[in-house]
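For reference, the chain that follows is the form predicted on its own, supplied as structure tokens.
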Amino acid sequence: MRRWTTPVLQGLVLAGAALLIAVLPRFTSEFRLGQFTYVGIYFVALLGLNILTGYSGQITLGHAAFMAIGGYTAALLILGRSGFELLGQQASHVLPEHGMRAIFTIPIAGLVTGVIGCLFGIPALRLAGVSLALATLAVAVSLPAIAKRFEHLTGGGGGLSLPLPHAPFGWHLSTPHWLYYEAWVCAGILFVVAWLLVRGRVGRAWRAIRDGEVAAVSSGVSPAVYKTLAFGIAAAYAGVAGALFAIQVSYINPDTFPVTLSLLLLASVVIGGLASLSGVIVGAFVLEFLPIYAQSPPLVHLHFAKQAGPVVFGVTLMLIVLLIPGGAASLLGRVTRPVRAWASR
């Protein structure tokens, strides 16, 4: 018997993948690292997502919502009263006299949009399907006004500018590898809490409310409970995106998470595979570079270059779901099961 095997193999896996994240910016150059780094933030996001939507079964279309929360959390507190009395507006008696250091704020949001994604899942449960996911884009197109609306604390349309962040305990780090540094740190850590999260107890109730809420309940599992714990899980999630999102722009405005991302974001889950934390990566590659190849020929002369990303994006997800419907990860496994299957004999 081999069954000490898989474990063993998916260790080697993920230390490589540790080895190949930490010796990257070496080989590479700092605006591929940039990349790289939108790459370990829209993973930390979509690893969120996934909880939400391919473990509990609750679809959302205002992803991008709890991430600009997040965002606008990290900015007051990088700023502080005294950055907002530098921008000539009203200070809020709720922030600190100081700017914090960015990497301090990052816990604070996910913490902080967490709460606010529970406090939005317990009347989302009276909602479903369609419905629930129109609740949600209701959030993300609201959003945007509301921030607006709130001038004085949002920087209105204009925005918030961020100072440009630097390595913290006197790092020799330049800010492009401090940043690239910190987006994988917090992504492998989320990754782990997830992977915890999904293969333990909890894992085994969002599942069996997928699948069946009238047998999850007669099972002694509370859907009320679990969903609206998968909300608050996948808020948070997407508050640490957001603030990482704002850290790595230096800079955030009602604009920087429009509704198109939330779309976006439960595209590339499906691309990447519903209920796989392996296929996430996946989503996060193709959310971050396929817009960008998109833009290359032979599309860009093709007379829509604009809309070349979006189509391709389409293009792809349509692909995937008729010839792949459990994303890269069934592929994936397809691939790798003579190997699993001689590692678990």
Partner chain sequence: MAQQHGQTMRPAGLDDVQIAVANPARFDADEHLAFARSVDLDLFEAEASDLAQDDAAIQDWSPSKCIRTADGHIIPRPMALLAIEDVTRRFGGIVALADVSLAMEQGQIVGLIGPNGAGKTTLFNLVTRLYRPNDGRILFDGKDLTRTPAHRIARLGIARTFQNVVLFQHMTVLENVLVGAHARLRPFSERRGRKQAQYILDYLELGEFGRRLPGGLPFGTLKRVELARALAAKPTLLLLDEPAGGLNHEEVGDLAEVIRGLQHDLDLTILLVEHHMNLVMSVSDRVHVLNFGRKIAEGTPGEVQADPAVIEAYLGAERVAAA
Second form
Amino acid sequence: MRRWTTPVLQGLVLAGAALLIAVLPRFTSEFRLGQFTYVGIYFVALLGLNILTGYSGQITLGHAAFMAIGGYTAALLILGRSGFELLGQQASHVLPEHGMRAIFTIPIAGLVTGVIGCLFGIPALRLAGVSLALATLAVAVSLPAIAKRFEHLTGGGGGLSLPLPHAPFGWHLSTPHWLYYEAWVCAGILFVVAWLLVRGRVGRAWRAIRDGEVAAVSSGVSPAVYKTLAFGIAAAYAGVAGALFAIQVSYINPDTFPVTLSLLLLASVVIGGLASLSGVIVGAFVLEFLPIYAQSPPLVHLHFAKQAGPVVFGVTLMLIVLLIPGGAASLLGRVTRPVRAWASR
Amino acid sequence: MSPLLELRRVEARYGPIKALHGVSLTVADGEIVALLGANGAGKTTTLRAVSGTVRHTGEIVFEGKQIARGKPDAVARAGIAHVPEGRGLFTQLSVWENLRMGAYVRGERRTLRAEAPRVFKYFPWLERRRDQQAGTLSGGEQQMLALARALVGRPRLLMLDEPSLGLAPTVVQEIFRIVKELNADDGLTVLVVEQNANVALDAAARAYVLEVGQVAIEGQSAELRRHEGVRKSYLGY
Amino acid sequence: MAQQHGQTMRPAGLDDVQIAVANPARFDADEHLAFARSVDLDLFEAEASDLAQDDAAIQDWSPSKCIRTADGHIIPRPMALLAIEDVTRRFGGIVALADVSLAMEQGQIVGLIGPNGAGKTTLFNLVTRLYRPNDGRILFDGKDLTRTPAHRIARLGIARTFQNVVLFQHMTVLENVLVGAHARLRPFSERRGRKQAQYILDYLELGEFGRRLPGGLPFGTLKRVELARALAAKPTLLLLDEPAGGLNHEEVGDLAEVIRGLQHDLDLTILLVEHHMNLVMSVSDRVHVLNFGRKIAEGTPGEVQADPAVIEAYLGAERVAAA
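Okay, that one was the form predicted on its own. Can I see the form predicted together with its partner chain too?
Zooming out: every chain and molecule, the one shown earlier first.
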């Protein structure tokens, strides 16, 4: 038994990934860097979604709605009442007088969204499968309308413009670099948190409920507690991703997080592999780059770009699901099997 | 006479684990053959290999023809009915709808009209309770429905996987009584996997004992009853 | 009730007490308290000294708490670890269990047999609180379980297996066992938990399967993995639903050894539902028989096997001929 090899190998892979992320900005243009920032943001959102759908087995079509809640929370805290006045709008009195530094709004957005997620998770306990998907879809569909209705808080359809972001504390970093590191540091921390959660008692409880609720209950797992917890954590992750997104684009309106984003997030989790954290990174890349490459060479001739985009995107999704039904994680598992067999020998 | 079913050096595996290491056996037309063996000896896998629900190497010949590999639907149409471990009923469907699914292999309506009375002769209670949801039947009734569903398709070969599992002794006796009757009246050929070796050897003319994925002992039921190893491991006297 | 006893005026007043105890269900506890105190001790000097010794018991007299021993002493009833009292459960119009009572003492192995659909699994589901009884109550270690949520049952010390095997298909055998330990595991005790789970697997000779998924394992092995998962909860009461499924005669013999080992080594109390009569009759201290949701017999394995009603409803003629 060589107990040390598996954790050491895992550590090496993680360290390598961290190093790659850290040095990447040296080798890419600022435009590319922005795209990699979005990958980091999607990575965070997908981690949460995979905890909810992959591990605890609850399907949601409303993940983008939680991102919107996180985004608006961050935007309101960044602006404050004074910010609203600068935009020439009447601000609600629930807001603080002065705006906060963008980076501090991220954890708050996560917390607020997490609490809302828990609250949503409680009535959702009574639903499963298709009914649950439908209920979450309802949230996703109605949220933009609600955002438009509460104009004094959300700026209505016109949305909220945020001050342009820049590196805080006088650090000498260009804005794209700063946003990149901000997103990926968040992603790194939340990856470790998710990994700690799913590898032990909590993760097992989630998977047990997913695979056989009756047996899980009789083993002492409370489905109510763990399903609600999964909703709360998934929402918190979405909240952080939403805040990062709002900060990255310095603007938010009811259509920033549309229903289609929820659907694409779910598709990306499946492509990455359900109940696998390593697959999530693949899902995040697909979510960012596939729509872009679906309407540009070499995949599509520019002449057809506009019409071909959605078609190429859809066909590619279908091919991925057909060819690797277990998602990228299963492919990864197959490729690394000899190494793992050696490590656990 | 050539046998109805013949397995020649059949091997099968689940992922990296080999379950069958070359099983050879024959089932003659009109015979009841029992398949005994310890937990994990490969009894269930043998039936699955025949019905095409697990991949195999080696030859499986049914009515003189190689059986279609990995095509359970083709195997069923060829006349082999498999009542799996756990029965595989459509629990949400009614008794009657389950029977209809059994008739599906030969064209539902016509087969059902012709075969249902014959099946109801053996299981009269099924007719009275044809609208009951299958999942609400007791374990014994479910096993009988699974048997009836297989019979409606008028198979040439019936494969039963542990029909006694989870059933009360009286019900086990009842089921094997019906199997014997079917064999005597209609000449139905049966290959049965069973842990209750007493009832199995009572019903079967011949039996095979599997050990670690291979046939270890074979012979007439009466011979096996005298075999010391069989008595110790399977009969308990 | 006390009045009635007064009218008969038989000298052996305590015999009435004994009768009362034998049929606890017919008596109200408060009435008993009144009756016990109304017995004129001086009239029966011989028994008076006995009663003085048992004064403590008399003070807290109720039929569920006291019994009279063969030599006439009234002593506190040894508390049953599990007491099912007049439990009824209906599903729609169907009565799955009607007024069933069953008591198990600490360390006993109790067999529960009966035809399919007699209500055995329903009883398991009531004890593990997957169902709630329509009537009656279930006491575990003196605590009423009627209002306990199902996921608390494991923490109280009750673990079970399932008739049709309910394992977590996408988790390894070892992880399945670890879920069984869920109620006991604290954060940061992962490593110890894994070690214990591996120990349980080794104890049940499942050690080699730890890293495998349940799919593709033989039925008898899956049944044993479920047993391992139940043991991981470190229960005091173990409910086994047909553990002998998929095993040949010899392996059933080994299983009997395992079950007796659990009783001796781990001091477990075991309720066993099984159709394999050799197993039930060889390991059980007592056997209860259900038929159509009612208890039709109870006794030692020998008594139950000889009971004509049990033979008629369950064992069948062949069995008698063979015996």
